[in-house]
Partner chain sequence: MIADYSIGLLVAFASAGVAFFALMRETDGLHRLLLTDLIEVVTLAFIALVGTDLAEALILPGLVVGVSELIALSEIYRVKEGYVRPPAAGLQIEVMESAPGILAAILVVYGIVLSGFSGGAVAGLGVIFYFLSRSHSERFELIETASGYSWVLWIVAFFVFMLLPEYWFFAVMLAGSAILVKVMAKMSLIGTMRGGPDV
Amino acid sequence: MIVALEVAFGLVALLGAVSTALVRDSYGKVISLGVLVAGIVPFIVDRGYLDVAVAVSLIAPVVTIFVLMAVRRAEA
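Chain structure, single chain, in the form predicted alone:
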């Protein structure tokens, strides 16, 4: 992988991890986890685990929607 892309995706993953740790809002935390996943998926693809990358890319948005619905229900 190109070094500049590795650094960019690493920073996105690190930003997502730090944001997840610091954000107190439930919606913000779920969005931060999405950013973390977006930063990690290119590294999974780079290692050649395309089946895992496809699974993560399909499962992560669906789980995010269900978690957002559960958080919204818990806050109401």
Given for the second form:
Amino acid sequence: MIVALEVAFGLVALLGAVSTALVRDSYGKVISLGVLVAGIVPFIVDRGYLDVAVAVSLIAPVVTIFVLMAVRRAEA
Amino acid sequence: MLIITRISRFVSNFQNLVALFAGACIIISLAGILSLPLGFEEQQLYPKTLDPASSLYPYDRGGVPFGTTEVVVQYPENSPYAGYVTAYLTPLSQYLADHTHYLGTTIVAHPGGIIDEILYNTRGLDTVVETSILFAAFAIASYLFRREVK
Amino acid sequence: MNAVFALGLAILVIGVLSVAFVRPKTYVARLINLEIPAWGLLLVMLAYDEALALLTFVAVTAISTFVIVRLMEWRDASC
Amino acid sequence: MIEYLVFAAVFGLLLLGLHRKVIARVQMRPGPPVWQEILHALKFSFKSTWVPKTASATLYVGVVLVGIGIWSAALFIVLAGESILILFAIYMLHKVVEHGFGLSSGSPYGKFGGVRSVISAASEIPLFVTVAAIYLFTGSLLLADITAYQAIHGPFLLIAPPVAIAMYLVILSKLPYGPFSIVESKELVSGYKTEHFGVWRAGISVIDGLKTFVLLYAFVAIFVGAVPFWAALVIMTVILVSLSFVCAITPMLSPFDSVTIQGLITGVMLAYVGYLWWVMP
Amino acid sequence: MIADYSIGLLVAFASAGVAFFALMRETDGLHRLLLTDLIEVVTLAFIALVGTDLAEALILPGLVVGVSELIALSEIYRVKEGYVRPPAAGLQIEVMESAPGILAAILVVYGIVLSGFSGGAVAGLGVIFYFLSRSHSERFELIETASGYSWVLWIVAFFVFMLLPEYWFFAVMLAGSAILVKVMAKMSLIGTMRGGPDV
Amino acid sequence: MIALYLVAAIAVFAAVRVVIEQKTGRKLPYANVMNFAVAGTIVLLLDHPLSLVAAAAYFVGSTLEANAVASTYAGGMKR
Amino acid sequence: MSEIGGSDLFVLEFGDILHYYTPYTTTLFVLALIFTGLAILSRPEGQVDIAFGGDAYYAKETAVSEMRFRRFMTIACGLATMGAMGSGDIFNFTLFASLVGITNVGIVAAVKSRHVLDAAYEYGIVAMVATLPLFGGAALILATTGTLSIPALAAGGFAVPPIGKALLALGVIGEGMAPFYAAKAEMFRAPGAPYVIMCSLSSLLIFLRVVEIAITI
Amino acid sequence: MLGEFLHILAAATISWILFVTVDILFRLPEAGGVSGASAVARDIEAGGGALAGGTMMGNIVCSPDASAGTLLAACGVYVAGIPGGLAAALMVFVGNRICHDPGYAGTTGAVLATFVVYAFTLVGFAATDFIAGMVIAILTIQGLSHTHASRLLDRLWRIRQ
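Alright, leaving the form predicted alone aside, put up the form predicted in complex with its partner chain.
What follows is the whole complex; the chain from before opens it.
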């Protein structure tokens, strides 16, 4: 990948990771997790693993929904 | 003597067991960090060769279907058909390989590929044990679950 | 040193720290933070081109998340 | 072959009797006769024998046979100069036999004895340190090689005294009435042996005799080297008397204290072996 | 110049140390379970750092060991804490009416194409997701039996590899599909173990 | 090429805004922009029919994720 | 191959994984076999408990379904132990050790006693955490030597890092709890002697085996 | 360089007009398709925006609408011409069903955008311009200022009514 893009998406991923770690609100954490995934998927695509990218990007929301089940209970 | 009694009291409570083990692991981890750097042996079993141009990327290990492929194994004499699976493609995966370029993982995961070769053939016993672990763990879980429900 | 590899290690470390010293210390927060090192490890695997392992890892992580969530559901139902 | 077994069992029981006698004398008691343990074994052989109703019958009987079997095997390994690793494996597995005795009967006393024997697992660890240290010197674990090494370099007792002390402690923790004998302390009646009567108890006596003989003989073989058989017997008796003195003058530790002390000894031994490993070429 | 492998190991050891430190300080049962999951991830990092095909083949057993022990432990925890009342229905949101069916179908089909462990895990995830949204009344024992038989089939396939290697093709197919069925069945049962009406 | 840089820059911008925004309901539109940008990047990185599938899968997946988060945040369906 | 457990008696080949038996491992194998046989043949004992504060005592009975399940787990544990005894591959050995760990948990998990379950859970956590040193050690040895086969490593010519051996040993200690027996001692309070003994036996055996491995390689 | 930039800006304008028109025609600002959309609208309104515009933004967040259709159609045209665009429309349709979207704004938008993008490629635009342009367009709606964007959409919605 072009260095500038690596930097850009690396930054997105790091930003997502750090904010997931630091944000205290559960919904905020989940959304930050989405940012982390958004930073990571381009790296997978760039390596040429499109099938993996498809699977990963379909499984990621499933994980989120599982997590939301727990978040929901914790909030209620 | 007092300190011994205190240690005994700590050890005797099984709630502290995890802490004890974790402490031991921390010590070993520190030892591990101190023993760095460790040299990486270049002569590995089943080495990777990457060929981005292949439609089987990253698992293209060469070879002809139903023929042999060179695979570095520990005991070649024990698996006379080592390398056959690597080169094998089912009709579906053959079709995918002919028509697309970025589906290497799917194609190789479909039966017949280097990972299948390792998991089922040369190191098949690993897989036997591993499925047994899954089996045992699941047996425990389902036994407990069903007993509760009844 | 590959950029993907470095990024993966960085995220792995961030994730491990965030799970180990989680704030606020609730089950849910820890569960969500648990995803971070998983994605970091995914990048490490990606750096070594272990695509199949990566794919399985993502699926299995999802399943183990579900196992824990299910346990938490039972817990909430009974408490 | 069978005569070796019988001799070892009888001699081991004799040593145990001597052990009791010495302890008694140190504690200013008359004590039982020296052949008391042999008499016990004989007496139990002719008493009526049964299996308790609550017991898990197969296991109850099976462990006795297993116990005799493993120690007979150990005896032949020592005599034939085979790998001491096997010997020590058998030593550790003796613990499983103890669990079997204790747990199979269903009696609470037996169970406590068995659980205590689980707790006392730390007593085996110094053994492995011993094994590792010896391996560092000889590069082999066959008893024959070890005696050959000692024939050249002199006894291990002088080369690596801390290792000998570790093994000494291991034997100490298996002797009755010692500081580490938590499995047989008096509040548990007879510990794991409580529910085994008649022939089964006689079997236990045989196991004890064999065990004592094998361990002491192994000590002599590993740390003193090749000596004539009668000399080995003399040295064994001397070691046993010294052990009896230790048992007589030390109090019995509480279960977990005993574990801690054994653990600390292990730690010291590990450090020693680490040091050896460091200085060895 | 320090090699990549050593840097990776440094990070892995450091992570292991941090994770174990947290585990040492933790006393709550469920938190400990979560930290065990973290340690599982670090374990895989150790294996992944080797970077050969063999390492990849070893990651899969490592993964399965981790998740299966997690399943067993979570069930033990539940029983030991006495959580006997089954939970109420899952998320009450609109997408749970539409998404699971389609996504599960995609995942299951893709899993079947993949076959083997990876396929089993992907398809199993799909089935879990599907069961999550339905009130299910399927036969628990039937699936369990199917998975048991497929385990046997895989053992058979293994012995074909070892004893009759000339039939390797048959063995590959058998092994691939048996593992698929087995892993998928096991995983999907997790989804049904939620205390529904007929399980 | 310029399109790729532009899209990547927008992705970073949106990610930053997601992170600094406080309210959950307002984080989501920014995340949406980021998803658009990433989906665009996927196609621009690899010119292949499959990358269209990947982009669509990523986009649909992340939209589903946003939908689930928002709906749960809203308290679910009113019955 | 250095002669620490005696010379090879026979070798079983499974592709890249060998099973080999020396006099040492054969001894261990036979013991595992004997105790598995005992577990299959014997019925659990009726454990007698004393009710404190009086002269009363009562015998616990083990339910049939529980007994069958625990017997199944015991047999699995015995088989895993036998496998671990002969395994000639480090990673395979670690897998067998994990199987021993999980079946050990299973043997006591069926007991309906809060106290025993608590102990089983703690032990289970340790057993699960112990996979890190186990697999980590195996991976470390693989990376630094390029092979996992114990006979090949024992033949010499490889610099196995001591940290790898230490990790392996620690992992087995975790799976079997060989020295820290606190949790296992609590697990032993469960009724069902033939099954419970297997917990202890298997952990001792894998510990004995890992000592051999650590010295050999 | 500069020409490509201008192309992108033009493409952004075109896609902006296209997707806003389609969305408003399909009554997206009227009501939240799912409860999540309403929640987003509420938060935007609380931040000083307009409710109708907020609802439309919420709907865009929660389901692939015409904007997503335009983006994916542009992608489709980029990789495979008209068939690619139609395939993208199909995927948007599936996405709509997954996301519990009752309407067909996304699918219609994708089909329309396919032809629009294809037509513009004939006159010298590149499909990549439309991908970047669509991202810019969505940025103006969702990413710059929620307050102003929602008010603008609200005004457009009034015109439609």
